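Given next, in structure tokens, is a single chain: the form predicted alone.
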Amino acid sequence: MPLVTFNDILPQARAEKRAVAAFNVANLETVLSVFKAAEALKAPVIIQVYQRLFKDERAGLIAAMVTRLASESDIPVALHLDHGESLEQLRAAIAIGYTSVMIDGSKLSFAENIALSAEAARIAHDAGVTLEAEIGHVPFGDGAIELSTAAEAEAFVAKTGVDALAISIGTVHGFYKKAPELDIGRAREIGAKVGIPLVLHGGTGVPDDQLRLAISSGVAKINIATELQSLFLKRIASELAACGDTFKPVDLCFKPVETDVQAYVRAKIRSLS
């Protein structure tokens, strides 16, 4: 089927108290692994690409691969720009076939974030795609967490018209040095004020029981990047070490890696459904 937008999959997921997994990919092997795992489960999936990959040809090539795979399948697949850094980047993503985009104004003032996200929503909706934005701030690594509030979420959604809202309730991007403790009470307050699907960034390493509580509060999209890509790299390193000085063709070296990544993706999708 053709690629879908967030509005085709996330509102229903929120209504059914489940979440759609969103995996960050970077090459053919990660694309195939995520897609094949979702197809095996007949599950909707979000394949997303970090904004850095839009600075060369890779984002366009990934779009072509995902579009081809989706066209030959009957599972809903959304192709998403993750952490878009400018309106120009959003326009570029839309032009090459992305069906959802994110504008990340979380480091701006609240008023500036509203203005930027409202304009981004207009651009996205005029093109028939969906927009994700973020309030509060989910940092990378040891950065300061700025938690979202229900009042901010309600005002932000009303003034911007975004389709999905990433909230900050205690997660960070990357691996955790200690197990995270999500502010589920805050998530419930936000979910009670905001009817659109909520998004949780920094899903790597969050215990399943906390993810389930977040989902019950209105989170319908959970981002997975670090864990998937780390597994991919570690498995490649393991395969190369096993080969030693013996040559092994690249595709054959990747095969067992893809098998393990697919198993991981299937398990993650099941845990959120």
Given for the second form:
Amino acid sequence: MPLVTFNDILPQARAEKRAVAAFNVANLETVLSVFKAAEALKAPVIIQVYQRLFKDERAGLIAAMVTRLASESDIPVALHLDHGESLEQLRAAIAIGYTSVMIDGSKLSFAENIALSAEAARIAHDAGVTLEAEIGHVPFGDGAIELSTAAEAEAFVAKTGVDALAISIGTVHGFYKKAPELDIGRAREIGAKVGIPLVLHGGTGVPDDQLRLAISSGVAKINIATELQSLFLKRIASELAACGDTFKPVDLCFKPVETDVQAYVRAKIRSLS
Ligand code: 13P
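Next up, the form predicted in complex with 1,3-dihydroxyacetonephosphate (13P), please; the one we just looked at was the form predicted alone.
All chains and molecules follow, beginning with the one already shown.
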């Protein structure tokens, strides 16, 4: 089927208290691993691409691959720009076939974030695609967490018309030194005030029981990048080590890596649905 937007999959997921997993891909092998795992489970999936990959031809080539794979399949697949950094980047993503985009105004003031996200929502909706925005701030690595509040979430959604809202309830992007404790009470308050699907960034390393509590509070999209990409790289390293000085063609070297990444993705999708 053609690629879908967030509105085709996330409101239903929220209503059914499950989440759609959103995996950050970066090349043919990560795309194939995520897609085949979702297809094996007949599950909807979000394939997302970090904004850095829009600086050269990679984001467009990934779009061509994902569009082709989805067209030959029955599972709903949304293709998403993750952490879009400007309105120009959103327009460029939409032009090359992305069916959903994120504008990340989380480092701006609240008023500036509202103005930018409202304009981004207009651009996305005029093009028939969906928009995700973020309030509070989910940092990368050791940066400072700024928690979201229910009052801000309610005002933000009313003033911007975004389709999905990323909230900050204690996660960070990347590995944790010790497992995080999410502020589930805060998630519940936000979910009670805001009816649209909520998004959790920083899914790596969050224990499944906490993810389930976040889902029961209204989170319908969970982002996973570091865990998947780290597994991919570690498996390549072990394949290369096993080859020693013996040459192995690239595709054959990647095959067992893809098999293991697929198993990881299947397990993650099952645990969120
Ligand atoms: P992790 O890298 O912590 O899984 O976070 C992914 C993410 O939120 C992408 O936007």
